[in-house]
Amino acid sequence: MTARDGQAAVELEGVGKAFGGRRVLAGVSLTVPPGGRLGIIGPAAGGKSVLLKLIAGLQRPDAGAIRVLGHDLVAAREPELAALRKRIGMLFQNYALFDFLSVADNVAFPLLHAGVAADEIDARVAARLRAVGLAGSESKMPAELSGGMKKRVGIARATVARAELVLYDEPTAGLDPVTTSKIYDLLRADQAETGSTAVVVSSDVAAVAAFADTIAMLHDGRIRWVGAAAGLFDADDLVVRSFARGEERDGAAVLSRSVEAARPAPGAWP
């Protein structure tokens, strides 16, 4: 069964996660339809990356339910998770490149793991590297790359296998505005070609709002707001609106000034 059979591509219900007694997620509920583009924003160190790792099956929740591409991740055993991960592409915030592999071999890794023929691997790797502006860098090693170049290699690797679900953790962090625009153009083109579902965590609120059809704000371990990307900058919630506009990017000052006024409306996203 796949997400194309009718159910949500990603569904989280009451997901909780803590590390060393520190609560990171406290009842997160979200649904992403097949082919959807969800952007997740929120204060730094607020659990956004943890949420992506839970969706990818790289970590287990302490509470709640997670269903991805028709699989119950809480009940799934490792062989099932391993098979599911082949259908998921992921860009890690810290690049997660293999230091001992060249740029081309890093990008080719998901295809090798999937058993794709060698000649097809070469063609697809070359095409992905051209798309991210790294043609001619195939033989370079990660240590020879700038941070921005490593990010683009990570994006090429995350998209080369044409996964059903692609998770991007800060895809344009450290990139200039022109490259950021090109990267999001690439993500749009890739999704249009494959019909994939995309979940993007980003601190570049304006850029991710222009890409996503839906935005969710993670705040204090919960989804504080979710709605159409077009409505983000005029949200009724004071904290959400101020964060989106960059007036209070950490949200803390707004909360301390007007806790009651900034409460989510009753009946908001569960």
Second form
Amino acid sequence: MTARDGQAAVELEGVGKAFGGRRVLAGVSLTVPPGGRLGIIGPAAGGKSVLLKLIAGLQRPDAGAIRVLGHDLVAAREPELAALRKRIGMLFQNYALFDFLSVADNVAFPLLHAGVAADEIDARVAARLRAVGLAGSESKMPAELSGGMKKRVGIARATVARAELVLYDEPTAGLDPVTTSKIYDLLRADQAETGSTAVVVSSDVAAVAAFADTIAMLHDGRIRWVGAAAGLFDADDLVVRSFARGEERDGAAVLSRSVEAARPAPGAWP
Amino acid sequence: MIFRRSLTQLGGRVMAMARDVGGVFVLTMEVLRALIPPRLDGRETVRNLYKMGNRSVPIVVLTALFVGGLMVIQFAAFVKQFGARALVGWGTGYAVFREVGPILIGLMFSGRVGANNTAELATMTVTEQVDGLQALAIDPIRYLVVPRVVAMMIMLVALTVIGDAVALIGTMIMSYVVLDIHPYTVWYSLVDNLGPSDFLHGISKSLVFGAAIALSSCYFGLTVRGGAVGVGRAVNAAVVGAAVSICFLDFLMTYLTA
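Any chance you could show the form predicted together with its partner chain after that form predicted on its own?
Now the full complex is given, and it begins with the chain already shown.
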């Protein structure tokens, strides 16, 4: 089953998720049309990564409904989820590179397990690594790479199979502005070429607003605001506007969270 | 008050143990299900066979050599007292094949290979590599666990065979040095009094211990919580779990076949 014309690529309705009694998501509803680019912003530890894992079918929601590429993820059994995941690419916040495989083998991994011919794998891996600026690093192991390089290998792996839906968790965290710009150019070019749908979680509000056509802000486990990316910085909602602009509000509550969110993980600089 | 708190703590530990035993049982069922029909990731299996077996040979050889010699030193006084020179080969061979070889090498294998396996899987879990596999539609049980279980079972058997042979060499050397018993005498005492069943008894134990170590180490690796600290705790739990399993299974198998 594929996402038919007019049918949303991703559809969440009243999705809730809690861990050990701590509510992370409460009644999240979102829709992403096929070929759309949704950016998700919000304070750190606000459930953005959990939301992506729910869309990828890696976790089950406690409440609500999730439909991805025409599949009901709540009702789907494991074989159906596995088949669906072949159509989804995902970049993890902590890269999730397989540390026992070289850079080239990491990028080739999804193709290898999809039964793609060896010479085509070599060509596509080489092209992907060139695109993310890592040509010549094929034989390096993940432990030899900087945080930024790992992130780029992760992007190459997430996009090499030309998935219908690509989920990016902090694709540019720890990257310098020039590389950030190049990465978003790459994502844009990929999307134009494959017609895929992209969902991006990012703390880099300006960069994700420039990339996405729609922005959703997750706040206190709920979608606080959804709208065109162009309107984010002038949103009527003061909390949203303050967060997007990084301005202080109500005793710096929002600012402190946005600053925390924007701070890269230790050792994440390229 | 103190009694109540102690009872609560005891109850909590029993519940945690029951959860772990149940978890290992569920993992065992998942591994068996993944093997029907038999499908094995060849590359991962070969990689694990090499990593787990090849690097364990030197430590097994060294330990087995000393253990074989040590048994003769312990027997020496009685052998001299009763003139039981013809029984040295039988006594050491019986103990090595049926008990000392499988248990000693199993415990060593658990401390070296099992602990390493738990640390590797736990690190993969906390760094989202296991999620990464699932995101690529690859079943972690089939890709990560099954090759490790198969490799550990094969390698523990192979190492036990090597360890048994080296322990007997140690026995022969020390019998000659301490008791002036010719290696041929030890050898004939061994082959005249022991049969294939004694050797196979130990090998069957190694096969079961290999599975127990693999399942315990994989379970604690995949269920780790809490980052680097959690990895340490998982390794500790896996080694303890494997040691207890080895002793329990050894008792059970010996009792049932006695």
